[in-house]
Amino acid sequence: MTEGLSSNHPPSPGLDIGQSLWQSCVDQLAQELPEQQFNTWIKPLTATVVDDFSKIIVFVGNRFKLDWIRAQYSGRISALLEKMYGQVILVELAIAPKEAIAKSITHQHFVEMVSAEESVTAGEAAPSGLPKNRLNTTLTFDNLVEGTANRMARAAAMHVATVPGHLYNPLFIYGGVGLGKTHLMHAVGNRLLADKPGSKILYIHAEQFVSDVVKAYQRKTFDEFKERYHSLDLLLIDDVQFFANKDRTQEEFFNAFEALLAKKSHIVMTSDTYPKGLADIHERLVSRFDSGLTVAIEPPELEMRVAILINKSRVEGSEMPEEVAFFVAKNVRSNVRELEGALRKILAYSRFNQKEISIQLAREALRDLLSIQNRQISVENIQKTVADYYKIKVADMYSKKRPASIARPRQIAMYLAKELTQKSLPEIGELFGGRDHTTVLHAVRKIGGERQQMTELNQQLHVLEQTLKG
């Protein structure tokens, strides 16, 4: 076994494969997460990989941290380890013993102690009576900022929380990263639990479901597995796209799905794409996903981004002037997570330099982000990307031709130019062959409105936006 793998020390050439694997996982998380988030939750972790690489035990400092890491990060850790190693590695979370105790026991005794204490493995309940549901109690409907981008999804989620087991079952919520899908799911669970405290609820990431299937195979405990999942009143499962190419997992989820619907329990799922856009998922499962209500969460519109910034800055104990919030919101457009990251940078910069929050200070705090955006996204780049996607010539963007095969991509490019750049309507019109600003406005409103109604168009725009943002 590889003992005491710590994320605080970089790997050296002499380290074995297990330690290098864990360190690679930590290094990847360091790139993906905001620095403060990484330093708080991931950096203090240590880990042990068993000899046959079937399991990794990740040690945390206390039960609160265990519960939080299990809810927020265990799915991603599982996915990274599987990607790096090439097959599923079961991730278990354990509370590390006090340092003195840790030094006085053998590693084998420690692993036996962890195995015996069911409370500290991912997916089990703590003996102290902590809920098994994995709900993050801070994520509620009350602190979710509502806007056009999430209004329909929020209304559907609220209905499910109020009258579970009836309409919108299953509820399938899709959208890009950082848009609030997970927040909505926790809000559903927390509201139902407040109204009906005895409800059996479970929030889980799809990767943890995969791990539970693997564990049931290894331990031959499928009866316990089915009892756990088939007896729920509400199942909240995040990122079902991770079921791709995992046949037995899909089979078990299909069985759980059917059992829950038969007893009028509710299922809420999230994904990065709409059901029929899922790759390598069995058709019968996709048809089940699509049998209830499918709703999208879009990137937040300007007014919603402003409200999010002002609200979150108040939670942090600071007041962000409205003009600063508008400046930031105009420059950070993709998702709520990026908005929060920008806000943290501004607040830290303000406190460190002991300066009031202003547009100039925000510009200085976000100079790297602004410079990357200005360098990467231009109207010309949008025109080329859209033309390539729809297989037309870039010159058609400026031409006076009006067939639908050209006019439609041109309108989409105008819409993206308004969404992703700081150009005014007249400036955009000029770059599209000298068109009037009213033509651009018509295109922006038309595509924006259709995006809310047409799943296929929304998916195409999502792909284009991700491509342009790199």
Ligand code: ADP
Second form
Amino acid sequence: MTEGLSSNHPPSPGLDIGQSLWQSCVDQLAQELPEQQFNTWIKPLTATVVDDFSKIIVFVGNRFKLDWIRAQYSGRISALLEKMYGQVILVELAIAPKEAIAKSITHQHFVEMVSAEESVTAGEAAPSGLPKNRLNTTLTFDNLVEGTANRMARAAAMHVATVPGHLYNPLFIYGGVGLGKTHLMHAVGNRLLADKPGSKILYIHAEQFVSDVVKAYQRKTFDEFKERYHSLDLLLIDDVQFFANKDRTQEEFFNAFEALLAKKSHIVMTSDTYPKGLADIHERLVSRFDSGLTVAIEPPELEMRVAILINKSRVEGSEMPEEVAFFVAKNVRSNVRELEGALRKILAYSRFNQKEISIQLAREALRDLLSIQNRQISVENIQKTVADYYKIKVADMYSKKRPASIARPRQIAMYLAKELTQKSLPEIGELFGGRDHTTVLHAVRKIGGERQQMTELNQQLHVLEQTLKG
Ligand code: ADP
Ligand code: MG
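With the form predicted alone done, generate the form predicted in complex with adenosine-5'-diphosphate in the same format.
What follows is the whole complex; the chain from before opens it.
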């Protein structure tokens, strides 16, 4: 495959491999099963592999068939896929939305429809099987790669895990998506639990907390709710920006917060911005958030991205040569989650085609991603580039701060987002900390108008556009 051809090759390699993986599984079953069984049960199935290869969703015609397939065949399907793919791949059975059968919809729609449908997971523990503390035991300090970007946050978290209730209470960790905030929180919980197995720990996403409050409200079970939260030794609460505009939740959280601090229990929180940058959260809560230690996690630098790739592929049982890791790390820059997605594609591609991991192979496996990246510029990327250029924090792109030194770069970033991406005004507003589309429109008009008259601004915009277009 030549480089020249690669950029305009339309289908996603993830889907290609996914479909051939599924097809191989079906072919194998055709040989194993009596013809009639195969024709009745297996042949009508369709499947889609989630783009990052974390799972395969198998669509079944109706509820009855779903139960039958689960009972009779899902074990064999899982085993075959695992054998072919080279590692465990989660198999999820779902009732096929009618349109999905017609195959006229995109992969993304598939996934959205599935989450809207009832779906049944085979093999893995159901959500009700979560441990009470909701800790994900696979997210630990051991597998969290350290670098300049997360050194401070990691050290503070480690301290909290070892000596909870003393320094840095609450610990407030903020940063953009996919940078390891959630991972770090679970690491704190897992470490404390390992050291002091009796500890009462709870990891909870802010949205879940909100729904707990709502439930307590409806069922009039606030006493239980309080007992549950106020008795903890360690509360890990993720993405507190979701508390915005939820007054009752904020009040309950404030109460829990005070009760926990009074008995020297530790609280760790994460958010996409620093406390004072949070929108629509009561001032008294914001000042509590800021009363311990606030640390940022930055996007990982090149060497850290390389280290993460090498580490993670080793965990998956494959060696990624350093030059390949550098190639990938140079091309996938936004966050660790994206890096993991790229790695999964490369490993799947290598296993499925039984080829060694090389730069050429990585280029092929990531063909789609690389060409999209060349053509498309993400809003995240614009925010980061503009923030760097004007020397403000990336978090200020979502914050509600209004001084001109911040508001202006933010308007410039909004203008560039409208100019350089396909996103709509409401979508852009959402990505800038949930702002209204009229705010975006105002920024676009203002900067667009001023650019005609102010040569200096025009110059700056040119530089930014060039940087972004690469
Ligand atoms: P966030 O909560 O900031 O959005 P996550 O904690 O969910 O990000 O991290 C996204 C993914 O990247 C997770 O799978 C996590 O394990 C992984 N990850 C993030 N940072 C690191 C790191 N420094 N080393 C190893 N894996 C990391
Ligand atoms: Mg998270």
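Positions refer to the first chain, counted from 1. Quick caveat, the model's predicted, so the values are computed rather than measured. The term rigid core refers to the most C-alpha atoms you can superpose between the two forms while keeping them within 1.5 Å.
After superposing the rigid core, is the C-alpha displacement of Ser78 2 Å or more between these two forms? Shift of 2 Å or more: yes.
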